[in-house]
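Given as structure tokens, the chain that follows is alone and in the form predicted alone.
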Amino acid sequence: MIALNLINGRWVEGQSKRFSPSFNPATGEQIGKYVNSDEIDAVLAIEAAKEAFYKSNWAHQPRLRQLVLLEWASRLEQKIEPLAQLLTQENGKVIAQSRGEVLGAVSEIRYYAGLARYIPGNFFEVEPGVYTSILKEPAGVAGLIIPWNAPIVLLIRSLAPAMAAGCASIIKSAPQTTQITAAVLNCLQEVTSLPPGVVNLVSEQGHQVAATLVESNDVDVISFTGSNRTGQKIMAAAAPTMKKLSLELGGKSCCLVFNDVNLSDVASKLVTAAIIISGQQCTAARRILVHESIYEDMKIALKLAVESVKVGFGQDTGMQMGPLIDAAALERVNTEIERSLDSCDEVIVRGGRLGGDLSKGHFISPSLIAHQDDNAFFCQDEIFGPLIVLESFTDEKHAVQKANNTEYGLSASVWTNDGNRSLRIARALRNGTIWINDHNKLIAEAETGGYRKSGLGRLHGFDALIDFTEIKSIYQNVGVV
């Protein structure tokens, strides 16, 4: 498999014809290779964009662009096994939770490309015959740089919303999934409607066509997934151009979880939002904070989900837990977490590296330990791996300020039966999203994104479109009769 770019509604090879090769991580096995850019394929890339933006009808085409974000959702749905079978291969992660990202994936388009005939203004009339117009008008040239954990539905997220407003834009996809990324938008390219130059893709196993497009005067929107360290490099890379960012970044999610609840139950839903693709999610379960009066209790039945675990190929019935993404993430997080397991308090479950069949794909299972300290740095730095910090609290305000002692704030989770606790709970806490008995629901139609350093901006929902879209005030005085 070749994952090309796409330019100005072609499949290319690149003006370097370099390439880099695409790898199994369950594996390690090579499954295709993808086009390794440059500068120059940046800046065909936005040159086609803003040729697309500025001189086809497309910002102007609301029903237009309905029309092809429905298409597309038809086209990837037709393919949603294949397409679930590919993500699989090249990001490791489960079957079950491929499909959901097609499936989810399918769903969010579908939801703006109701969106898209739907941006109204304003129009009032502020004094005797003098009137003002507000419109919502799309931003222009977007660059959309999107992480491997997620390569579908993250993708989905800020493309949708920004073809819904009427952009034209440039994904540079992760290197560790291009061969996904070209498959879902080959999909988008098979709408004969869709104008040329409107959606672009460009790969890179460096960072240099992404800097291109942060730097770039022609660019008008960043949106990015990632690390806040790499968010603070692009907001100051982009300063000069005093572009539009829209930046989800890290999160350390904290699971309250108080004494009048079903613990094994809780215990079991609460390892599934912590390994969820293999714990490479910003909002994956962190922190685990329990009421003093059943910690004891909770420290078992965590041990015993923690334990049962199943991990192995993704493609195999039963795994609830694949690979790491690759060599150098794994290598980063069990350095992370061995390094957390001699600092503990305890160590309930110590979780490391596998071998066996797994031995030459980047396996760890996961780890569970369990601290009082919330300033340790384990409790605090975003370890994107499968480990999962218990700590107690003694009541209500004491869980509200352990949850809120971090410099994240992407989303939480509450635990109990009382409805009473449960806003209350959710309200003191200052994060983007939170989830009242349950975790890791994210839905089309609810905004979410995060406070302090997980980020600027919001996506999905209908506040998605803010971040592609620029807001203009238009003066008569026409007089009066």
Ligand code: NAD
Given for the second form:
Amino acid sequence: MIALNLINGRWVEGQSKRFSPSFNPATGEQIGKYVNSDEIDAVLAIEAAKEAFYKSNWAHQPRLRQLVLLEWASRLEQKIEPLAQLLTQENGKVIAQSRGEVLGAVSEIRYYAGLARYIPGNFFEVEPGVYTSILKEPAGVAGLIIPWNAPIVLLIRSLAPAMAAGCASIIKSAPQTTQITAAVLNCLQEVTSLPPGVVNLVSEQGHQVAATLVESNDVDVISFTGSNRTGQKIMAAAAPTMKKLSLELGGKSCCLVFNDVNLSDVASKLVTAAIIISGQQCTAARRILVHESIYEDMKIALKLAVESVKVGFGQDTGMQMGPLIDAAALERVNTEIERSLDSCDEVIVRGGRLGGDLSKGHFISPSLIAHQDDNAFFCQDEIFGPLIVLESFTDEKHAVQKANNTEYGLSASVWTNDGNRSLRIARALRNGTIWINDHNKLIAEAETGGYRKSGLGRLHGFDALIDFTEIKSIYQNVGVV
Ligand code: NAD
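Give me the form predicted together with this ligand now, not the form predicted alone.
Below, the chain from earlier opens the complete complex, with every other chain and molecule after it.
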């Protein structure tokens, strides 16, 4: 498998004709190669996007944009199984999650196909015979920098609203998941009514292409999903150009569990929420805060659920967790978990590296610890792997105070059968998304994004269009008859 760049409607090698290997994280085997581009490829893609934005009718034809999006969704729908298999092969996640990701992407593209035809402005009289029109216009050229953990749905979450709004885009894929990115974009490239240059892909092993997009005066928007460290670098590097920034960053999700729930049912759902993509999801359950009256019982229920997690090859039936994405992630996460196990109040389940058939992949089994001081590094830092921290609280106020003691603000969940309490707690939590008696439910219709250091702007939902549009006010004094 060779993943090429897509520039101005053509699949091309990079100017320097360099390639880097793509790997299967479950076996360590090479599965293909992708273009290791440099700055010149980024500049060519920016030129193509500019040309498409300013010289084609894309920006002014919402009906065309809708048809392109709908046809792309249908083409993806015909390839759900091969795309899901490729996603599992390249990312390692279990096949059920991969199928869900492709289906979610199809649904989201259809959602934005509808919105493409409804981006209304305003027109009103401010004084007799004096009118103001407020137009929402496409922002221009958008650079989309995508992570590897959910490479289809996180690509679509930025690209579909960018296309619906009328932007032309350059995608910078994550090096670990460029094969699946290219396969998803190949289905779009087959849509013959898509003008060349409206969507471009430039892959790389390092960061030169991303840096070129961020620093370019010709790129009007950067939509970045990834870590805080990189998000902060991007914000600083983009400052001289004053471009629009959409930053979807890390999180440290708390789950607040009250004493009126069914313990074993909730424990099993919380563990599922924690081990999603092997704990490599921004919204994964990290801290489980439990009312003190059910703390000991919850500890036993969580221990049973964590110990029964099936870790293995993503394509095998019944697996719940695949490997981490690469050797560097395994080394980093394993070290952070070991440090947490060494310094917590109590180790309930000690996970670790796996041997046998799994020893060539980047596998690690989940760990569960208990700790009371929420200032501990493992209650504060985003550890991007399968570690769960159990804590207790005395009352609602204490629960909220503990959950809000974080620099993040991405998501949280509340578990109770008391309807008033669930809304009271949801109101008090400082997070962009709150789930009640559920977790990790991310849907096309509902805006997601972060408070505080979890980011800037919102993706999903109608408001994602804000990140890809400018507002223009046109004033006209026409007088009166
Ligand atoms: P990352 O920041 O390392 O990489 C994300 C993207 O940025 C990749 O394409 C990468 O190649 C690129 N990149 C890396 N360093 C760069 C640099 N110096 N300059 C420019 N580009 C650079 O993040 P990751 O490890 O791929 O993803 C995991 C992180 O993403 C976690 O922190 C997770 O919480 C976050 N995330 C957030 C959301 C959300 O919706 N808020 C969703 C998924 C992942």
